[in-house]
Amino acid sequence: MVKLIIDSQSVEAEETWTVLEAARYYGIDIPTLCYYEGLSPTSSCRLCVVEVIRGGRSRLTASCSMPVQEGIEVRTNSERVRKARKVIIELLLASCPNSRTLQCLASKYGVTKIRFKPEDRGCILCGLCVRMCEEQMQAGAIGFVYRGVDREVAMPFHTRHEACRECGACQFICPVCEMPCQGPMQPGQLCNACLDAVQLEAFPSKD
């Protein structure tokens, strides 16, 4: 067993666990998008960022792919982590401004403005669909193509691949393939309607 500190709690974890797995085992919530139990972690979205302190030095890292280590201190909700997480959500929303999942994350983690120009790509390039198709469905019908700003998920030569069984697993696992946010704002704008709902639940009426 490995001994470490998570949010001021001294805990023990299996040597094979990641920081994310250890935190969740002890009931500590860390948000994720590109992580899915049973698939290999890639740290694509970086939403699971945590602050790791070792030897007096602090750094931000993705918890889904970092193995637990003896003696480290992990902070999952420090000011540094909260600031980084907000920027990450802003960047993701710039790629998929109408995603209900991302709009809800923005409300939950206090993102009230987007400083980046929205460009609806319909994809956050998390790679969940690619890994699901290859690792669980054993098909490998889709993958990443091109590089940089042109990168996207597609079948070879943008034509239907014979390996595709049209099982729908890629759409099932996609965090942004869904009905768009139904909030009151225009498409592409930050809604925050869910933020009002969260506040109402947190502070119920005395009546």
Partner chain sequence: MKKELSPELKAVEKYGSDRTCLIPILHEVQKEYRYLPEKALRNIASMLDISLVDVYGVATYFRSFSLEPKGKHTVTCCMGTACHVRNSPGVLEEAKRTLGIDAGETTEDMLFSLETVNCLGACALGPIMVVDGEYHGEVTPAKVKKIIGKVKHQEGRD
Given for the second form:
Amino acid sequence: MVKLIIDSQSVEAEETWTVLEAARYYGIDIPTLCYYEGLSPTSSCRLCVVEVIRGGRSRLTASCSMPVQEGIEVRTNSERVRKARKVIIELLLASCPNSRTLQCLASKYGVTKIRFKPEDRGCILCGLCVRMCEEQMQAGAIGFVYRGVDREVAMPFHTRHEACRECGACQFICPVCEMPCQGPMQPGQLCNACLDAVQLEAFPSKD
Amino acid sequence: MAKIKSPAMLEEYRNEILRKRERYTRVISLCGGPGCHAQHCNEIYEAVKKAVEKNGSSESVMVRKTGCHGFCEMGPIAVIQPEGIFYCKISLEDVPEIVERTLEKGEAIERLLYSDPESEKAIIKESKVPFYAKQKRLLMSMNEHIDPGNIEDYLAQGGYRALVKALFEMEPLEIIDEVDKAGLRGRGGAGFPAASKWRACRKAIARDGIKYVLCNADEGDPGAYMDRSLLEGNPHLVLEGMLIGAYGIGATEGYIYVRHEYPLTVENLLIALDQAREVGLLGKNILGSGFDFDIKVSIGGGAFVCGESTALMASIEGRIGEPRVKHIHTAERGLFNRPTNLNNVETWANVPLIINQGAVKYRKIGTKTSTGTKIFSLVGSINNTGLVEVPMGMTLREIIFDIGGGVPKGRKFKAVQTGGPSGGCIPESLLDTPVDFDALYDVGSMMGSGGMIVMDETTCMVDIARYFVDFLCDESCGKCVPCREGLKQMLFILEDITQGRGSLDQLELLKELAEVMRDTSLCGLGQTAANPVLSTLHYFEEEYIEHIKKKKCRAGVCKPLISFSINAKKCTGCMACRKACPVGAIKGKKKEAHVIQPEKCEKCGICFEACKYGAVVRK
Amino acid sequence: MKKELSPELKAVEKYGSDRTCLIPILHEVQKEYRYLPEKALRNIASMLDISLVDVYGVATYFRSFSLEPKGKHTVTCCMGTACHVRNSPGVLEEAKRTLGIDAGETTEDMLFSLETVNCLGACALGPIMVVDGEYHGEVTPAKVKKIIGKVKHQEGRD
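Could you switch over to the form predicted in complex with the partner chain, since the one displayed so far is the form predicted alone?
Zooming out: every chain and molecule, the one shown earlier first.
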């Protein structure tokens, strides 16, 4: 067993656990988008970042892939973490304005304005579908193509490939291709209808 | 050539080479570096060779095409030994005279010599040219004595002696200790101590006995070509460094990852590898020591992010070159999940030097925390463009003004950019900052791989920030949100500002975004991507504010904020601008003042260039 | 009659059918076709026994690969920092105007492709424009038309 501190509590964790697994085991909520139990973590959405203090030095790290380590201190809800999380949600909302998942995250973590230019792409490139297709369905029909700001999830040559069995696993796991948020919104606006309600559930906002 | 099986045989071979060369009375080295190459040095080389043959003096004159000599501004360049005569800007027409007078008689031809801009006196010797005199060229000076396609040249310069010392006089751990004592820090950018990496990789357990050492030659920083010049001009120096490192670490296989934009580098490297293999300096039981090591070349596909260690390894493995999280270090699980050590070209090139002369002597050069020399590519708005190698600790001012000769065309210096897209712009007030890993970091930039781009008053600092962000938008792998989406939003904001739509709130947003990108991005590219924005915002905030509040670009770069007009008093009606204008926006009859029609003008500035009378006004 | 081997088969024979050979194979195949045709990518995927999307992903990720056929002549503008501060954006603008295409595109007559590159490492000569491998240094927007015009003239298209 590994001993560490998470949000001021001394806890013990299995050596094979990640920081995220340890936190969730002790009932501490860390938001994630690209993480899914049973799929390999890629740490690409960065929503699960936590502050890790080791040897007096503090840095933000993705908790979904970081193994627990003896003696580290983890803060899942510090000022620095909250600020980073909010900006990441805001950035994601600019690229996928009507996603219900994102709108709910915005309400939960207190994002009340989007200062970025919205550009609806209908995909947050979390890659869950890609890993689902490859790792669980053994199909490898879809993948990431192009790079940088042009990166997208697609089939080769953007046409249906014989490797796709139309199993629907990609749609099942997609966090944004669901019913859009029902709030009255233009791209770039926030729903925040349930802001007060979910804010009560969220953690107390002290470090 | 039979394989060399012992150090004694290597020395014998070396002596034989030297003996063979005693007959040469003169050696002419023609620079074949990228700058000279672009200026047709190949044709000059062929012409010199032919002329020497025709003269019947090929027995006494050696004609050699080498890698980069460094003084690219003056290319094509030639150096004639033993006199050390330095010729610059030579052309095909000069060849007969060079052969006849210099190669035959050792006379210097005055018009081909470098003329000192201050005293206007011609300087004969290379070592006396101010550009070279103030440098400390521990690595680069060898280039002019070496034809990269001939291993004998490297051996004639004492090459592979460090390898012999390492293999036969030192224990692997002693090698790492020596490099540790020398204080060698990675020249690829971040300045991580090389020996710490080596030690970690040596300690790591290789389940199947295979460990790798890699050489990063994916020199992607725009405006930087040091690694290219070393690897292309003196490949054996890098190979020797890798061999020593591999022996220290216990690695048996190596890869050199070269960017595909450098085809000549790959060509030279493949020849060098073949020759090293042929004489037994690579392969099984090297020099009879029992040590096995070989190197493969892997060619990149054109991606800046592949300079990042895990992305580079992914690319060698034939996958998309994107970084992964490094909770487990590559020293333990790197290429093909095996222990791997990666260093950049210049870092490897320093290794033979450290082993040859010892850590104590090596440490004497440079500062306490940054030892040795550093090669910079001094480019942009600078008189003496080229590669300069200086001891760490020299100030930026000395490099730019004493070696670089300052800013041309009487313009005023504005900033120097170091560290490429991960670095920052340093203003004039900080020019006394020494080049040292830590000092550059403290002023908001970084050493980077060695690009040093000088900017004058015609460079807009907001536009430069936009340029780097635009570059990174294209070069980010797109995997993590802060880098991909953050850069995109950053570009939107900077475009707003450079196009006159910006607001002051956006400056705060830029800073906030920059902080989150640094804190949360997955790899070094994203973590440092905001540096060009933050440093220009810090040192040149007034330019940002001017763009936003006054809708003015003082450098005359941001098109929506400038306009072109013709001063009727100065205009002679010569029609030059009218003919040159690609969109037909200029009206006017011959010998009458012309007028630019603002609604048609696309602000390309061609008229400004075309006017000989200074009548076109850019505001 | 012996059937000519396809470039992809030749490349696989040269480098091997291991996944690590994918990038060199793509380089080799592109050298033959001057771009990467769909059929070649499909062949490579099946010869290397990896999924097509992996091959397609790598081919679209790296800048040196093109899935579109390229023109007979290539005009490349260097956009490195040293060239940028010496007005390479103006040079690129003028090249776009002269050819009537955007960077990364090919003219309809398949004569010219316009490319940008992030640094050629010949910074002393910036801004640099390369036409079919020939370097032109210290290019100004005004010189662009002349340089491209020369090639157009050879092709009888001016």
